[in-house]
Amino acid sequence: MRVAMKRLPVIATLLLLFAFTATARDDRPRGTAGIFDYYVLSLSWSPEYCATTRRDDELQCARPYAFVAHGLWPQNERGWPQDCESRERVPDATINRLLPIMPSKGLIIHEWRKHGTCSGLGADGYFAALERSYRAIRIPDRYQRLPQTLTVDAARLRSDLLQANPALRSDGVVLQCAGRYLQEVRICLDRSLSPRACGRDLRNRCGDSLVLRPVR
């Protein structure tokens, strides 16, 4: 009996710690809709996504896409808000309109829940901003039809994008790679969707030379 009585406080303490941890995890601060500094437009290199996720049944991987819209992310100078409170769903008409540039229904819904809810806009307004910002970027011809693997200097890719889009800032374009392979180009825009510099916590994650998988 004494042994059991001695163990009881220990068990009780562990239960209290578990309950506290679970509560802390559930009460993580969520973002506040409309409170952010600028946007990040993420352009995903579709061939890389399709080569590494093995989702050949998706619309995106069944067609020869090059750069597609990944998302338009509310961003702070450091960090970002996400998962803001909203019960709004993305209308089917909006999803269908976006599929030519953002060819995944699952991605569209995910981006709304995680990022769009923090924009302070409704779903239609948020995706209208995403579509407008995506269509404002001109992709050089070289990167629209790529029949074979291309190895290119990171500086050359950035230069090509800046030449095709004179309004962009050199400090507002960030490249993201997995190893040597290009994954995304991220472009920083102010809240009116005009180009601006990226915050300090956005960094290029590509080496001097990078590889683009072919568009097929």
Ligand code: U2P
Second form
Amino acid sequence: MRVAMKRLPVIATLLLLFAFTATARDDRPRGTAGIFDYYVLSLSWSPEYCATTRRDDELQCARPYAFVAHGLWPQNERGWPQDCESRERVPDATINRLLPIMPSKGLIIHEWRKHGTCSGLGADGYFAALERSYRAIRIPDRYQRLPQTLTVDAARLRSDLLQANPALRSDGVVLQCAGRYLQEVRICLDRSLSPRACGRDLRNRCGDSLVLRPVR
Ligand code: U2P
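Please move on to the form predicted in complex with the ligand, as the form predicted alone is already shown.
Following is the full complex, with the preceding chain placed first.
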């Protein structure tokens, strides 16, 4: 009994530590499939990803991709649900069909587990929605073939995108940068995949002028 009492502070410290690391590791509770407000279609500027991220992803970075599909994220007006319950796996045929626009098998599987499971659509329905929303966006020619680094005003990039896609709303497009470098364009869509305004927590993270690494 006395030994147990002596160990009490140690046990209490261990319990506190465990509780703290569990919270730090995953502060987002599991979402519920199908319960969300809208979607964010996230387009990644592949040259930036390939220049800055350590990856074993030969396919994406061995080829001259420009904007690739990062994901279609079920989103709430604040925050987003993730890692919803599902035992479904992404069929190989779906992966192969997706690779031309989302050129990483690892990313496809990750996006399904983290976001797709929350769509409530099942893997086929989710990736069909992702494909449909990606293909509906017209990327202006200027950004498809970019042999040299391009420095461009954020306002110009936004207006080019809006001009090429008149249905998009200017409050439905947000840019994401790392320093001056463009990483992503995020486009907000309602649950039927029509353009809508982004939630207030989705903010532009680029300065007035930004840099696109070349497509090679
Ligand atoms: O921004 C860093 C990563 O956080 C996840 N993210 C971000 C914003 C948002 O609205 N929804 C969202 O999921 C993304 O994580 P990933 O899907 O890449 O694991 C994003 O890359």
